[in-house]
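In structure tokens, one chain follows: the form predicted alone.
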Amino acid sequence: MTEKDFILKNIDTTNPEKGSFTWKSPSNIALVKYWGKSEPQIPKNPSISFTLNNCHTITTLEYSKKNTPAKEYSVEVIFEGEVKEDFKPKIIKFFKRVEIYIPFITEFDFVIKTENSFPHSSGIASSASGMSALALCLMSIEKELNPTIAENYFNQKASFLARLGSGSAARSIEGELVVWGEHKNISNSSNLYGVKFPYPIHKNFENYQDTILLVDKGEKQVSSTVGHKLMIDHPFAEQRFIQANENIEKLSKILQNGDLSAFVNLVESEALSLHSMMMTSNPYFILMKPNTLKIIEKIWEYRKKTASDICFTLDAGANVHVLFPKREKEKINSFIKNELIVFCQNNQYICDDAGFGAMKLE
């Protein structure tokens, strides 16, 4: 697929006049990371991540035609219940860059109503639920216009407009495993949408096991857009992105034959990769907080001392996400219930796992 097989053409937008669409779609949390990217969304290296299934955004779209014809976009976005002025800037910059492939937006007027499951802008993928959902939206206007589209379709290009608002969102269409970026190794990759894993997955990693710990819900210092752009002409980008290619390819194999070890080095390893790049840019900065290392430390004493197989990773920002396998739940939550959430802001943590996708709401 290219982008050209994306553009909507020929097509009648006198019908419908207006109409409403609900989306809940699911944050992901990346195991290979992307850090690093050129116009228009692509990324310098492949990731894959798990989708989750508790952390997820609700978005309803209202559309209604407009009265007179106009060039501009139309919208309102009002995020848990209030209207954000704030949020508009990036929905326009959204719709500029996904005209070309659904040019009836500038037909409508538009009111976005989204929430969240989780705490906003705190190191949780929210642009990723946020913009898919919304990208499911408008494909489902797409689908009122077109009802021919196929399923497999639909998601390609879900995940590929979504991908031109956020792009940890490519991998929020589906799951339980999504790769975005293209990999000599995985079939069907590409750089313009995610893909669903394309092999069997081995049964240890089935269910698999998310705790985020909220150590800071506040909004980051340093967003992940400006995050990206510090990768260029960074010291050691090339030899970051060969690594991340390197280990989507041990990742894939691990996860077929199931090695929880060699799992649990590369995932902690690509965490820790990636906070090494925000510390060594120029300008550089930290994300992560005291109380991320403290959770960090307790872990690793924790598996040195049980031979776990648990193991940690990080997004951009201070929260932790505790991953592990289904049969270790109940000691690794009291675990976490005894010794981890002392280090979380009030206390508060969310309990995840490994999801399949967005669903459309009636």
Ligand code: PMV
The other form holds:
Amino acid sequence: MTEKDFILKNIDTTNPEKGSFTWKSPSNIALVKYWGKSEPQIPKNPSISFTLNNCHTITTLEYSKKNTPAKEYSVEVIFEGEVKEDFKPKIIKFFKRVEIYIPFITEFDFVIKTENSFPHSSGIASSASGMSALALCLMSIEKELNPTIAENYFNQKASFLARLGSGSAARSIEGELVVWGEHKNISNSSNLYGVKFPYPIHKNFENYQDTILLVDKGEKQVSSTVGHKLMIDHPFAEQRFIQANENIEKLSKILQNGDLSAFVNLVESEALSLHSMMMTSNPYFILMKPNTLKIIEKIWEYRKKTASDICFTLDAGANVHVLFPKREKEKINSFIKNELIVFCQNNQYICDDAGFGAMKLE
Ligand code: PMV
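Can you now output the form predicted in complex with this ligand? The one shown was the form predicted alone.
Shown next: the complete complex, the earlier chain at its head.
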């Protein structure tokens, strides 16, 4: 598939006049990280993530035909019941990017009503779940205009559109593991959209658990948009992109053969590699907090003491994702409660697990 294949053509938009669609779309957590891109949202290296279950966005998109045709976008954003003028510029930017693929967006007045299952200022990025939910609603309108589109095309184009809103959103349409970015040994992988990990997954990774420890809920000092840009001219960028490609290859094998200790090693190394890119860019920055490091030390100690397969990963922030196989759930939950939540802001954490992707709500 190329970009051209996603352009909607020759559709009669006299119908429908109005309607609404609601989608629930999850967040995801990358195991091999995406950091660095070129225009338009093309990743510098492939990434792979677990789709989450409990951390999600629910978005309703109401649409009605404009009374008088106008080229400007007409959109209102309501977040958790409140009109949000400050969310609009991001949506308008997204609309500009996707208009060529879904030209009908200039023909409707839109109201976007959206809410997250996780606290807004939790430090959990809502861009993946938010942009994928919106892209799916737009695809539902496309399907209304063109009912013959196949499910596979629907999902691919939803991921393609979501990617133009936020790169990692491309990985939030399906589950449980999604690859985004071309890799020579992942069949059908693409820079344009996410694909389900195409090989059989070992049972060790079924229902994998992710408990998110909310270490710091404040605004990030450096946005991921700025972070991605700092990979241009980064002294270690080329080596990092090679490493990520190699790690995709290794992880693909691990996911099939069930080697948990290799998984632990690779996933933690990826998290620290991501943060080391931040620390070695110019300007340099650190998103981890002292408590992030305390949690990491505790996890390492616990793993040494108990031979557990627990490990951590990090997003572009201070929160820690604690990953572990389902069979260890009880023991690790007690460990988290007894020893880790003291390092969380207001003792807050979210229990999640690998999920199966977005769902349309009636
Ligand atoms: O989707 P963005 O532009 O917010 O970038 C996300 C980057 C990381 O979360 C740090 C890594 C990833 O692959 O999700």
